[in-house]
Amino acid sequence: MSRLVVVSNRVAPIQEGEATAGGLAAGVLDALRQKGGLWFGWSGDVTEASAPKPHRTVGPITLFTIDLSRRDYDDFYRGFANGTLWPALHYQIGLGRFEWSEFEGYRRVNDLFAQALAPMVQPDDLIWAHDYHLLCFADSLRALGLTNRIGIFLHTPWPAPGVFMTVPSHADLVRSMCGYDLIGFQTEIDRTGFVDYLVRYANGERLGSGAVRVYDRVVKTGVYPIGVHVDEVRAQAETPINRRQATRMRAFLMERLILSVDRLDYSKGLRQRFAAFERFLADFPAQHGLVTFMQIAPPSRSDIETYQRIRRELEGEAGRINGRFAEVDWVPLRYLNRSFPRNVLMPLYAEAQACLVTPLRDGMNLVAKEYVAAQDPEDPGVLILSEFAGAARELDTALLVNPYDESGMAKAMDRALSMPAEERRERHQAMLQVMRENSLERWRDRFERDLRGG
């Protein structure tokens, strides 16, 4: 059996016998412990050039990264990867910028990454690559001469075409991402929009399952969603230590809690939420004194300027909301602008009586699953999804809101805390089928079958 290569723009800082966090890390990590592989990409450190690091071994898994040095972070990473593409593949085309030496730059980080991978790769090697990052990866690999399969899977949501092509490199993007064999996409909406802009605007042929005929090769298309490790969420939940703990918290909050947990990311719709939020407290008088409302956001990306801004404007909000609804033994909203380990937040999850993940746009959101799978199955909370984000392909029995819709939401969220226990276990349990049909370990396995199938 070939090795299996993984390539993504960080790699995971995994110790031998530590558990390791959901998504990508915890997916490409079970294939690789089970074959053993080697795991490439950035090493997170900015230094004066950018030059790879020694190896290091971790059971059969080899660690390779590489440092980034400052014009190299600057133009690829806060530049064309964050400031360019990013707001693009979101919908959030006015947040974005372009520079077409931060698209050279892009170019030029995943050229450095094919000239170090490129070494170490043997001829029978599977390669998986993952992300927006590494659109160009392919083929900077193919014109090294490389003739491995070669797949990407995409965790963020693809736009339409008409969005994506207003970023001025579109047709060079595209035609570097078709020297992948495999191209994987969270829904079928993020595929269709991909194999439209192929046909429409660059000549593709489709030719069945997927498959385009496109720039003299074919590429494969599918639609991988990823999931969790179900079982594992709600043992994480159910841990007597772990719920000590989460008792402890709840000990400071109201009866109801509402939770959200979210990177601070403007995708993820947190100021329409808190505005979502004020109405709930404004339309539903009654509701006072009972809920509080707990939104987690660790900082992302905290040199770029739009983040920054974001994290300025929520504070402000929540200040304001308290000082409008709070009373002396009551504060409804508390803003926790810090990572909390998993140990915390999976039984946090299962105390939440709802569950609030409202992204603008999301290519999946792995949140939503984490909390339907670390619920009690007798007595589950009620999830409240933004019918924008992959999940709700699959969660179609959550509430289900428009984020731009504040009375919508405000509404959900009184639903949420008055629905009857038997609605709730209907609807828990039809979420729950699903993720245990759609696990970690099947988006995992369908997608390296596909890629080595040729």
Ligand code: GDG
Contents of the next structure:
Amino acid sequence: MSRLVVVSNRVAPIQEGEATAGGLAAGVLDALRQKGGLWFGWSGDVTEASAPKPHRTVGPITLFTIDLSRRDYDDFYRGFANGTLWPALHYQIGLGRFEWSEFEGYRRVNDLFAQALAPMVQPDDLIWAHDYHLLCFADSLRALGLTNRIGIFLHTPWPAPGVFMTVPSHADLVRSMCGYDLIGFQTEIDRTGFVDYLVRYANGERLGSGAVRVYDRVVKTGVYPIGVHVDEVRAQAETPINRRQATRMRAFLMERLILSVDRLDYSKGLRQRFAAFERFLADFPAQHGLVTFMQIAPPSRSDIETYQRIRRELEGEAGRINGRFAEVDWVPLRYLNRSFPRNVLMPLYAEAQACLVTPLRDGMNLVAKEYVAAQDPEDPGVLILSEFAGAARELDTALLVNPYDESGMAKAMDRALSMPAEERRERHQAMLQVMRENSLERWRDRFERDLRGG
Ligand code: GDG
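For the form predicted in complex with GDP-alpha-D-glucose instead of the form predicted on its own, what are the coordinates?
All chains and molecules follow, beginning with the one already shown.
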């Protein structure tokens, strides 16, 4: 069987025997561990000149990384990928910026990745790229003469054509994307957004089963909702030592805990969520002293201005809300601006009566799925989920909310905290069943099969 070559912006810093990480890393690591293969991407280091590092092997996996020069990092990573594409893909066009020089830098780094990887590729290797950093990567490989099967999975949403077209280089990008044989999306809404663009603005012709004839090629599209290892999450949530740790933590908390865990990113809707919690405190005074809202928000992309701004705003808001409502023996909002090890996080999920997952847009949102997986099925907590998270397409028995509706979210918090056990169990069971069907293994196997399938 052909070898798997995974390409992503970052290669997870894996070591033998390390606890499984979330998302992409967990999904592809399993596949690579089972069958062996190559994982290629940026090392995370910014150096004098962009250059490959020596290979490293961990069991059957070869890890191959490349450093980026300051200019490549600025144009590609801070600039076009995270300053332009990320906000546009999340419908946040007011937060985006655009410079042609940064787009050229993005293309340049996609070319650089292709030039570094190409000499290592064997003719029947299956190449699986991940995410919005690599939209032009297949095109770059094709320009070097590679005819392998190449696919990409987009972890982010894909917006409606009118939103995507606010990125001035949209036509070049989409033409390059059609160098892929298979383009995978989290939900049907995302896939439709992309195919609509091909048909309306690129003369694409729908061929059925997600295939489109466009730019003299046939590109296949598909929906592959990413999942989590349900049993592994539950086991981590229950491990006695972790459980003890969590209980110790709980001793410092009030009776009931509402939990949120997000990378500090404006797409996650943290500002709107803080406002909704404030509304909850104002509208439901009977809950005062009885509930704590804990927001864990590890900083991310902190050298980008929009990210620095949201961080400042949230710090101010957390202080203001606590200043308005706290009592000498009660602090309603705990804002933790740092990351925690997974073996602390999972038991904490299990302890929380409710989890607030309210992004303005999200490709999937694995926190929502991990929270459901971590619950005790006999006494589960309640998931409050944004209808704009990809996860809402599958977890439709969560309490679905509109993240722009403060009072709606406040009511959902009150409802979650007073929901009868039977209703909680029913909702939880339905979500768990969908998650078992759409497991992480299924996500990976279906994508690989379709990519291989031709
Ligand atoms: C992208 C898409 C899509 C969070 N804080 C800590 C921590 N985490 C872990 C969570 C979870 C992961 O990070 C976050 O995954 P999400 O899916 O919520 O969000 P993104 O990072 O934006 O991921 C998203 C995903 O790709 C997969 O396709 O679902 O839509 O945006 O696993 O548990 N982990 C640890 N400490 C923390 O403080 N250890």
